[in-house]
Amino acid sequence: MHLAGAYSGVTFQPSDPDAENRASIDAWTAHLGLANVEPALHIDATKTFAPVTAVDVVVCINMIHIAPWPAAVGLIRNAAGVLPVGGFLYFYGPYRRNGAHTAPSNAAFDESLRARDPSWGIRDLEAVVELAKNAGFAAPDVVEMPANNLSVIFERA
């Protein structure tokens, strides 16, 4: 919402798998009465995109580690599908860089996910890299954001 508020010329569209997550973001876009935010569509990263087919950026917030793994593979995968060459995905969240945490809170917070769920955790950066380098992607930008996150920042390459 807070990008979609700061863009106005960009369209967005929203989606999730689950059906009240899907409603919020509707809600509050609804509320916001941001009009350049689509209604949330419910997408399976795992199996594919559709209906969506093309755009420009692929933006993935806080997901791949409070999912199991598949879902990042599938959603890199479904981003060299939909994404032109020049287009980027941009990946936010909290990631372990050559095997370690990169703070002990992150490392306590892996835990509680795993604890959860034991397919979920923080991804190593590394193996997150070479999935997009597989998929065409070129090696990302990589910034360091506050509470110890990263933002990855692909290109199709």
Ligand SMILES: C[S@@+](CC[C@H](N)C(=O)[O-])C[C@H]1O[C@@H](n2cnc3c(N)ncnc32)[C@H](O)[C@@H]1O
Second form
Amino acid sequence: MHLAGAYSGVTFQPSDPDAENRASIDAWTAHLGLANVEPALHIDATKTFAPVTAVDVVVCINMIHIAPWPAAVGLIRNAAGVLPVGGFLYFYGPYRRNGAHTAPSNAAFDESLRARDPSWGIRDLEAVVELAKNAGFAAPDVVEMPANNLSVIFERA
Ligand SMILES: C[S@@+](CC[C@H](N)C(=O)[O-])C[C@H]1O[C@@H](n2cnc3c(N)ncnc32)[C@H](O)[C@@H]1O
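Based on the form predicted alone presented above, generate the structure block for the form predicted in complex with the named molecule.
The next block holds the full complex; its first chain is the one shown before.
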């Protein structure tokens, strides 16, 4: 919603596999009166991005640590399938780097995620970069964000 408000000339296509979350997205779009946000689609990243076939940027915020690892695998595979050369895949969230958490608060968050679901957890940045490399993305720009989060920005080579 923040990005859609900031970039009114860009059309945003939100998605979520969860019906309640799609309803929440659509409610926020209506509440803010954003004309450049389409109704949320039911997309499970482990499956296919259909009916989406071509976009300029794929944005994934706070998802791959709150889902099983195959969600990251599928997200990157599907993003490579819909992005042109020069298109961007953007991740936001917490990551481990060089085998370690970047802050005690991230370690505690990771523990709480794994307690909720053992298949969840803060991902190793290097593992995500490896997946992306194998799917045809260049090495990412990594930008440190507030509260020990990262922006990880891949360009399709
Ligand atoms: C913490 S929420 C983040 C939602 C939103 N991106 C945000 O930052 O406010 C994590 C979201 O990931 C979604 N999710 C879980 N598994 C997924 C999958 N396989 N494909 C796509 N989304 C998934 C959940 O339904 C949930 O809405």
